[in-house]
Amino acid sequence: MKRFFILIMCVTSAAYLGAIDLGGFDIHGFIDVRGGLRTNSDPHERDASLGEIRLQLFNETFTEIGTFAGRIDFIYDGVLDSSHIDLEQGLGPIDLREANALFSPLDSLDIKVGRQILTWGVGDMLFINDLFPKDWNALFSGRDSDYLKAPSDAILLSWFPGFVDVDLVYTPLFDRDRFISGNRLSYWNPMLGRRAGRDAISEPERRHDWFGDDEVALRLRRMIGTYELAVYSYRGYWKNPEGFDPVANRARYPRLMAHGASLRGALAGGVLSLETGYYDSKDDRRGRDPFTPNSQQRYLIGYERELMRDLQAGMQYYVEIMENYNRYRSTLPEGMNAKDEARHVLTFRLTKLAMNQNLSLSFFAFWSPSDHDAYIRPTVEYKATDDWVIGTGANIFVGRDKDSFFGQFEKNNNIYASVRWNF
């Protein structure tokens, strides 16, 4: 039924292409061709991370009826090597980006349907409020940054009276994380109690129901002076499979429901974020049942500023702290690693530009005091002509302990470099 939607979505935009005067279809992209290398040995993975020739399309028509946009990946995989095409996890040898429609009704309502990507928040790569889905394994294998974000089939509606901006979003069924379930990355499995790959990929459950396992979430934003206010709201499941079904021995998705704010605005020459947002884990508000994961709070402070031409820093702390700790802890089943009640973690980036600003170094690094690891992300971009683009960085992970957040994918260490032209 999802690729139904999707399919529907792509047919009615070509159709409105179709049949429209145009005065013009102009088709833009890139071929990225992209290779990576595990530096440590790991029994469950193969020693490429990343192996691929990818063509992006894209085209933006404007009409009269609306606008239509349509951005489409055809891609050789010679890590995963697999001609399944799965639209939800990114896999097989299409990935479509984008396929939407965009109507204005009114002067102050903006309607978008289908394919699209979608972001809010004030984090940089760490998220409380935007629980639109995210692609792990693109980040961590060295893909462009910009594959963090992960397409969602949804209906937003953007509304602008003058007082306050609202933006309501409507997906009619569950877009997941498309998480690290063993197939290009290893990770832990709690239940076997070590890393696991390809060995025992992850299958957790599938929430399949349009219109049931639905999505709704909600943002209204207002300038106040320099500073953006927002505040948020969600209602679905946990992005991630966070639960465990001990009967089907699986992992699954349970409900949550979030609420929370955002600040931004400018301060001292730099800018300064803002965000905190409450986690309600609906299945286990009183955190008795070990395998659904209890409710949270979580905070965000960050600031950025340029240090001196062409070279700015940013830092965040982030902090989750978990609800209903004690019960949590009384309810473990013998022998599973307890979490801390409070993760903390702490980013630092640093990017320099040079070279007339054709050469982009950048640092980013994620250090948890809390969980005792690390993940560091350099990377090096040259732009050697308007249409050519190459590249090199590294995924870096360090951790004391084999289960914690970053330590569990320590074997998943890599180097990669790219070639890009644009046209």
Contents of the next structure:
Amino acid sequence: MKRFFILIMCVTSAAYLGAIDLGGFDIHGFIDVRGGLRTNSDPHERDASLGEIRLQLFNETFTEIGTFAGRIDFIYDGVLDSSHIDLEQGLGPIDLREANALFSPLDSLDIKVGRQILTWGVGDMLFINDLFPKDWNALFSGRDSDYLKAPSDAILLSWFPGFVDVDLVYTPLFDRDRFISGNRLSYWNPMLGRRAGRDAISEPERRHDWFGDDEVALRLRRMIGTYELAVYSYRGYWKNPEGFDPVANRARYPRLMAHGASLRGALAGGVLSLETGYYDSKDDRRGRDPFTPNSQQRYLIGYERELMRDLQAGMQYYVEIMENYNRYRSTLPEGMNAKDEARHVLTFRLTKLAMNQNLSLSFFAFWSPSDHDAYIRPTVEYKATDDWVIGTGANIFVGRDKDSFFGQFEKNNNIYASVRWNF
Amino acid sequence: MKKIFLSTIALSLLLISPIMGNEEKELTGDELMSKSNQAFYYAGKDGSSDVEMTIRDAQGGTRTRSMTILRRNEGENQKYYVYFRSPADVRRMAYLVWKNVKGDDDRWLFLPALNLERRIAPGDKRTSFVGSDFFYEDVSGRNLTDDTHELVETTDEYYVVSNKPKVPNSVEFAEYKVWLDKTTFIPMRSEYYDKNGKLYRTVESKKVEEIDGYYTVMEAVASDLITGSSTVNSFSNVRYNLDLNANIFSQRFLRRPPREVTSRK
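Now that the form predicted on its own has been shown, please provide the structure of the form predicted in complex with its partner chain.
Every chain and every other molecule in the complex is listed next, the one we just looked at coming first.
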């Protein structure tokens, strides 16, 4: 069955590329060679955090009927070494990033169908109302930041009646995050009570039911002067396997509803961002189930501005507050570490452009004073020519505890380097 | 009654005379820069053009940028939509500017791989536009009220206007001189001087053509005399008064480039 699937994939991609080629359309893309090493040894993972060659092909064709886009990556991965293609988790030699068609049946209506990258919200690497899939493995192991967003298989309806912009996304089958399962990066496994990796790859209960295990996301947005005001609503599931089924002894994706709002605009020579969301944990509204996350309130405030020419600085404060904290504490099984009622996170970003903006130095840090942990991402990128880009960077996790949000990844500290040729 | 009639005529003549006399009267620096700004940045009610940008560094290395720019005037404010075609790392990026003459501009950048609309902090407008020797302000215009303007010389072909910032340390120049073509008011040459009176930067219009009745710069060169680099902008497919839909200059078309840019080339 798997082989058959791979065959189908190869045939369809070949047919697609052939069709594009015959039509004389442009194909663009890149070849990206990237390697990363752990700076400390991890008993559960390989020393190499990253070792891959990636060919990306991209085509976008504008026709009278609509716009057709395809973006596909072919990967040789020396670390995971998997021939099994998992298009949802992005494992194996093929990662289909985009395959979609965009139509405008009415002047005020756009419909985009197929595999697409979806993003909204105003946070910088912090997401509240953006419940589209993310790829944490890509971010933490040093892939290009473009890979933080994983694709969705969805229908996007965008309606522009004038007084408001409406975006409605229907995903017929739940698209979870490309989560840290242990295959590449080690993580805290609460059942084992220790860090785990390749020895205990997490395999959560899947949601398989098309049109049953579906997701709906809605955004309404309008400009108030030059401020962008948006409200959001989501019905689906926690994007990471944050629930646990003690009977099946497996992690699971509990049901989630989220409602929120955001505001973004200019303030005192910079950009101010505000976002809030209420996470309604439908499987545990009263907070009595210790194996399902409680409902949460989330808030974010961010400010970004230019400090001097070609030097940008940004700061964010983010907090998530657990509802029914007392019930969580009283039902938590003996021996399990309790989370705090509020998790506070501060982020700092500095981006410096130099050498005619061909050299980009960036520093991004997450710091949680309540979790006593941090995640630091320095990156350097140099555009040697219009086509060649070289880069290097690091992912550094520090934590007091082994089970905190960032602290659990401490053994995954890595440095990486990359060379990319764009065509 | 007669008196009133006569004085009315006298008053009318008084009111008319400065207007009639205008032909002979030399234009002031303010008036010249205002006319030039209108001719150079506000031609037509809207416009579009393709731009090929070639950046040459002192060592002879070159980089190119190719983009389509759409512009729409909204009173004294303007909106710009820039769609990048090359090089590969910026292909399909879109940049939206709402230029507000009174206050900071609003700017957005769309990153296609992340499907992300970034709001860009207003920032210094005198920074390099996409790594070239042109500044953001060269592309969308400098606010006339930021400088004083003085006509310093009139030659057969040009009005030479000296411009000095009202807030001296707000910009890197202490003065810039502009050579305005006497018939078209297009700035043919600008020279930027630092505090010590040293010339460090020039912007020149190398080729001007009349398109749809508007004098249009078809080739412009910006040179950084300190680093030795220079950038040539070549414009093509220039068109005016296209009746561009106001909606093009919105978030919707950041994500989804409008026909006005995708149908070109």
